[in-house]
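In the block that follows, a single chain appears as structure tokens, in the form predicted on its own.
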Amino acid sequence: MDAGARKAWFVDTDADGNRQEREEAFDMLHVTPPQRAPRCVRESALANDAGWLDADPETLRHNRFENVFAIGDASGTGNAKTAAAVRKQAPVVAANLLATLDGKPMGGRYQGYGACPLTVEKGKVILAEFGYQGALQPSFPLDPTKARSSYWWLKAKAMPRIYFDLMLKGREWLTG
């Protein structure tokens, strides 16, 4: 990246792992780097070909080790890697593994779910709450595409108790 200039250069990589360099300018650049799961899943027998935990991104199961299910993110759903996305992942590996135990079919299924506060505008949030093929999910009954001040206080006030003051603690009551 060349900040003065305003220019930042890029390697992208195809399928056939072909690497070809391309360069952007910029007003406004924001990257991180390429999410991948920690290497005691990628480089073993619990990995997909991407090197994720290779689950099954309905029930969370194991494709291959009925005995295994997947949360957070190393889990290889193809959703958003999000705290929200446990929230919604915890009950539905809970009812699917009790129904395992149980020897009883598996009905609870994840839809994909995640959520993303995006700041808009000073004081303003827009809460993209998303699943998979990024169908809205929305949790309240407000225009999810409308910023709203009340989920500004939401991401800064109310979420960082909720993640840790109560799903850290296994005491978060939204899951349903």
Ligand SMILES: Cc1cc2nc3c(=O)[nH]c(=O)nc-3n(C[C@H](O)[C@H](O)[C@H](O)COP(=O)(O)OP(=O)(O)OC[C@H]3O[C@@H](n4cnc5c(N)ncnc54)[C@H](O)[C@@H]3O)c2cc1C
Contents of the next structure:
Amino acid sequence: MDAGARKAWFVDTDADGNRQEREEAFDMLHVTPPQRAPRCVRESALANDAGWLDADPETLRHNRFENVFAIGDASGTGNAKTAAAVRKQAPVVAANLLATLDGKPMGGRYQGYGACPLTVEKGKVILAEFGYQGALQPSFPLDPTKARSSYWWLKAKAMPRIYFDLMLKGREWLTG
Ligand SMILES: Cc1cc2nc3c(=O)[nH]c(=O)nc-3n(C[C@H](O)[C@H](O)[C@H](O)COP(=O)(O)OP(=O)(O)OC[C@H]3O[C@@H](n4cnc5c(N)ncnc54)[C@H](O)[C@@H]3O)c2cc1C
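Go ahead and give the structure of the form predicted together with this ligand, now that the form predicted on its own is out.
In what comes next, the whole complex appears, and the chain from above leads the way.
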């Protein structure tokens, strides 16, 4: 890309492997690399046709192997791939895995929750929390479409502590 000239060049590769360069002008550029599961999942019997772990979107149990559960970005479950999703998936997987080991029906259901704290200006964040089919799943009783300074505080001050001190150590309330 040439930031000064506000131009970017992309190489498109078609199904036959033919490559073609294309130039795009931009005001704001947001580029993401192709997303895929690690090879050990993508090229295994665990994968669905798209290469993600072939799991039921609600129970998170594998559709063909009942002793396999999905959690995190490798899951083929159609939710936004976020660490916030992992927070909500973890207790569902734990409950359903334990139920499976005990030969009981699985009670845990994941509704596709994911969250993206979007910084829209210095000091203001929109806390976009949504599940399958884009259904809003706000954690707080506030209009989830409004940018707020309280969510800026949450992202800047609270989330690092939630992440490092609680979530990674298995101590946060959702995993109770
Ligand atoms: C720039 C960026 C910003 C983000 N911001 C947010 C945010 O604000 N909020 C949020 O909730 N989420 C955010 N995310 C998403 C979040 O980081 C992921 O959803 C989360 O890390 C997924 O966790 P995971 O454990 O499933 O996968 P990963 O964190 O990708 O962990 C998978 C691990 O498996 C390892 N691995 C791969 N292959 C093998 C193998 N063969 N053997 C052994 N190990 C292997 C990898 O090295 C890696 O360490 C962001 C992601 C990016 C890239």
